[in-house]
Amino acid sequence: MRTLYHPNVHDIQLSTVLYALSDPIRLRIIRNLAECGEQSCSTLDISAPKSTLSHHFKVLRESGVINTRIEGTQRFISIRYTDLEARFPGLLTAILQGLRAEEHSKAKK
């Protein structure tokens, strides 16, 4: 069986998460992921082509964003928040509320 790369907690560079973060459809994933918690890959409702999302998993696991958990045929994607809190303490607490005050002015428009 085939094994994912995922980075130790301690190679985590900054520049990589700010870069993997700085994609709109990455940011929606992680929006999802954080609202829903840990979800397989085919139920996150993104509308994209299946190799643009596996290419969107791919930076943000590589990254070291999310875990992606194989079990079956299946992958099962989670944010690493332990593992941001650890590298970058807030970073992803700003960044999701940064999305969340997005959100909500453009309800308001």
Second form
There are 2 protein chains.
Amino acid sequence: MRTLYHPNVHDIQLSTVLYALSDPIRLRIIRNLAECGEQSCSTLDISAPKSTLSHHFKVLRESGVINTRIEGTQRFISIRYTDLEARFPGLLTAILQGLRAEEHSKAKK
Amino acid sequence: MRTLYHPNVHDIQLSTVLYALSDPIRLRIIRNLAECGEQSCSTLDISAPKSTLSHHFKVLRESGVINTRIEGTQRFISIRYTDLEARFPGLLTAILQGLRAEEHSKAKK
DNA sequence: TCATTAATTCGATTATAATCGAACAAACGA
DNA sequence: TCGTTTGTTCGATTATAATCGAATTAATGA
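Please give the corresponding structure for the form predicted together with another copy of the chain, as opposed to the form predicted on its own shown earlier.
Time for the whole complex; same chain goes first.
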């Protein structure tokens, strides 16, 4: 568990990114990261067993959506915003905006 | 099979749309529709058994990505561009652009 | 009415993914 | 070195989805 795999920017695949972001829990993770910036895995406000969260972090990381930085016993995760923007311009912005739009329409009900 | 279910614009869910578009075959369908406009199911240039394609059309339709218009024994499908743009501005554009970008980087290899 | 065309649905199989407890690993501080 | 913290990996289970042949439906035209 010394190094964690992160795909090269140019190897990030659209279908893989879309798949990674099609899960509600993973979308919550991303929304949280977008709002609060880099987070330790444990400070993310999402209730699920550790092993489940770890699984989702892995899916996000291996798809190229997030970066995991190791610091001591902690891992700090953040969105690979620049890389994603370079590879698929406008995609992440639209998705984050979509998340907010969805939240608003839900609140109105 | 008189009427086919299409979600209302405001009921279109981001995670569902992303999921629908995370499959390579479905992305090909969308790319084809974006390039060629409305198509009959049978004129789409994608080689897979009819029942498999029908399944993918259903996923795309029920997620709100495409519209299916019945005309005689044929069904004409098209992207719900206006609806998607209204619900998630910039999303589809970014995805279509991403598909083209991916194609170019593939060609370079 | 009967064959044809175009596509859906059924049903079975296979593949892939989510979930989560338990065991494990790595870094750190006392 | 030993416990603590933080997170990963394993492994089993369950859930969801993809695939596709065969049967079915629905519209149409001869």
